[in-house]
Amino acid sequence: MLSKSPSILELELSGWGRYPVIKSYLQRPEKISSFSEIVQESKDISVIPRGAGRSYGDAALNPKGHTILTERLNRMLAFDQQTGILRCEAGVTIKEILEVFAPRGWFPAVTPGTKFVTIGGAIAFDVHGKNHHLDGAFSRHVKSLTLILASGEVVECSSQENSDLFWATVGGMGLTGIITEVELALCPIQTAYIQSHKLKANNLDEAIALFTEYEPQYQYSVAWIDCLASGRSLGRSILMLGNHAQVDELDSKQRNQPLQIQSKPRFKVPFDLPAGLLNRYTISTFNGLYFARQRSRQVQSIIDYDSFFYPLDFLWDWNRLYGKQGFVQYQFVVPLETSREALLKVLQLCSHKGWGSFLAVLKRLGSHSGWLSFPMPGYTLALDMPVKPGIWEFLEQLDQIVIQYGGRVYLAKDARLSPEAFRSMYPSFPKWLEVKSKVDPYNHFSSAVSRRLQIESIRELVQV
């Protein structure tokens, strides 16, 4: 049996949000062939790879099975600096891509708000960020992926070769098979700044109709959201614009360095929140105290990458912020023709229910792409909630008003989720299952959200 190899460990492990926590054996290879022999050799045992451990819920978890790290497949392998193009191994961060290609006028086409994930993860979970509207899903600049199927056997898949299991495994949550390397093309910079613009927003409406006016000047677009506040102040917000700031627009000490910027420090946690600190009260006082910081309606400036993108990664471990029982995120998308109804009636639940979020993010996204992909056109809206006693009736409230409204739940965030409740939002589910099935019948690769979600037996193929 593998689970007696003294490679194997037995583990507690969870996601970013520290719920559920399951006990799982795991393996971390030092090199490609190794991931081929453990899949051969492990054939009545389910397994799932393992980036950085960066998605919230249980997609990266298989109790009782076997769970492969990546994070041995750190290796740049080719670049070309005329198209730039990268091949790299699927446990790449993008941190360590910004560290060696920043400085040298290159930046992902793509990224979401932490730099702490791997490109197999990002894949996986076929990431977005600010510019979704613009530029798409992270699956719209990977050339192609190199892939371990439930036999072995390794394969080139891409948007022209082998297009199914592409867009199976983009957005799949490593359902498919493991990456182990991919091709993608980062987008040339002139400087590591950003020209910062940030909008206040009085309520939801006057939020969706600065999106509408400001998009077309700006390739990056995200807004803070006050989930607590209510009447003529309901979905209060602010907005924060951005383009990569070119050389001339720098100050005269960022023109002597324009691709460099300095490192900051990073915190650590120093112990879990008590449980009840994060309450609609506290919250209630951090939004009142955030939004009425930006005195003036528009702010503008130049920031640093780090600050414009990734703002929480100061905080090494911020997730212990809502305490030793973890957190969900709920994060939702629905069609632009719903977007305002759908969004005033979660903002009003929330605001009456008392239940709130001081992460409370809120983008317009574009185009869909993979099969189990998260983003379609419209507005998307993320909360972090602790959890604690009534917040699965809860979220289970929005998911009727998601559903009503043509959306859907971010899989990547999910903990939670009903089987029912993901077919009615994932409408191309029965395409994603006729390839797994093809792959992989036996269900080699297995995770707790497949099994939660009841997407995994064949003989479901027969009845979709």
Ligand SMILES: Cc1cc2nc3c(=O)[nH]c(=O)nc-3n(C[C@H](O)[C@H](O)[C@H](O)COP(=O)(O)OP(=O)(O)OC[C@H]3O[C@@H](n4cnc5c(N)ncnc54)[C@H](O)[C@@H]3O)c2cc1C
The other form holds:
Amino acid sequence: MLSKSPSILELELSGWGRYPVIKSYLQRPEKISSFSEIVQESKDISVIPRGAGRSYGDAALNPKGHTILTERLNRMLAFDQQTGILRCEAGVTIKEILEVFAPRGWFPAVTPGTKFVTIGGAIAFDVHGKNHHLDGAFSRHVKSLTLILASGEVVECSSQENSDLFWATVGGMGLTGIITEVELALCPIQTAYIQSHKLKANNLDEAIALFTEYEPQYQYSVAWIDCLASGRSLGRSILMLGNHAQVDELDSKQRNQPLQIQSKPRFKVPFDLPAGLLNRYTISTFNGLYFARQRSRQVQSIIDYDSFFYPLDFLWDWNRLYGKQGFVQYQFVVPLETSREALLKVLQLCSHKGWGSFLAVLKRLGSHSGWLSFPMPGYTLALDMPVKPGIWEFLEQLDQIVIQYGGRVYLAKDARLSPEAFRSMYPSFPKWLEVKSKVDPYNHFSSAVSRRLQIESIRELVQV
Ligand SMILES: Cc1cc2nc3c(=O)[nH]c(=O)nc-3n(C[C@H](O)[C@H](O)[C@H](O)COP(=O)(O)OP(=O)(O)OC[C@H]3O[C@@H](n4cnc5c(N)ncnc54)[C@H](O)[C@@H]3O)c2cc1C
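Now the other one: the form predicted in complex with the named molecule, given that the block above is the form predicted alone.
Once more the chain from above appears, this time first in line as the rest of the complex follows.
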């Protein structure tokens, strides 16, 4: 039975993709001590923490229990100006860190493509940025974290202390406990600007060659890819590279206040667009125009960090572009050795079947980290797909290609992967399950994704 005390709000809730929408019971504790109390007092009800709700699918949803909002865990606790180490609560967002620390010359060492995520959410999916090939995932910069376990016990862990728990928690989707505090290393910057370099690639081979050639020179790299182009243009892309700019690279106006940027207006999508608006014809027209807009083969410029890292954040509620039914993002990674072949197969299938993505992003990833962390050395492609008839069958076809080439799907973006496909894609899952079974034998931390993927504790493992 779900408790319905007055402090519990009943709401229809979804992730960023607006699929699935699930009736949820929400709690919003004000203090860290209240988090412990909720965990201890609600023994017969499962709980899952929720940050900013920017994961796309069902990871921060709990239809059979309570969803615990972490938004009031938003205090910065200490900062060491010498080392750049910040101690903060887990509900602090990347946006808040930027607002406070970029003007003081410090920047998040890893940031995803939106700044509206919490530190807890970033750890729970061990997120990657445009610098993963060099700087690794978010967890590499986490010095330590504090976790409330299912027993109510509060433990500290890091890659050195309680390391099994640490590697199960990074990427662990909130299923090992609630992260309350974090020690995070920021990286020093001279300016709030990025020296950006855009290059055109006429097909996938050119794009991969450009990534390989330019990556040693640039800390950040990402490519927009036209996933509906076919024939000799299959995989045509615009590669965007960047480094933090030095003061002497700025113009005189920027040099006056090198660590400040002007805030720009944000636009709102006023209503849900008709579901069919983004179709193969509109997307293919948009892609053609976007590719043609950059006339020369390469363009260099100095732009502020918001424009480089977070272009989508300028459009508030852009998830409404896909209509009421919502959308999923299909993001997968394939190992370096098989990347070219696998990407060609996926792009050919998208182009052939007309499953275009308005936004398709290609990135190079580096080494693996947590047991359920997504990255592996290789290329990752992210495709946004509206929920409409035929999508699940199509994505299952893509799963088969990804599995065949030794890759995996990113669970932060997922809402439909099967338990069997998950097990083929995440070979370190048994190690994760062993830790989960020890620290949470009765599945007190549980969510829509843990039930869908059947990744709940096995009691026998508790004795191991
Ligand atoms: C526009 C856009 C761009 C993105 N770009 C990238 C990208 O470039 N790279 C990338 O890796 N990801 C990217 N993402 C995905 C996003 O970074 C992750 O889904 C991230 O986890 C969202 O954080 P959140 O605070 O919104 O967490 P939520 O979505 O609320 O929750 C995500 C998971 O974290 C868990 N969680 C949240 N808080 C805690 C806590 N305090 N303790 C324990 N568990 C917790 C939840 O239970 C859930 O399992 C992008 C998302 C969007 C919308």
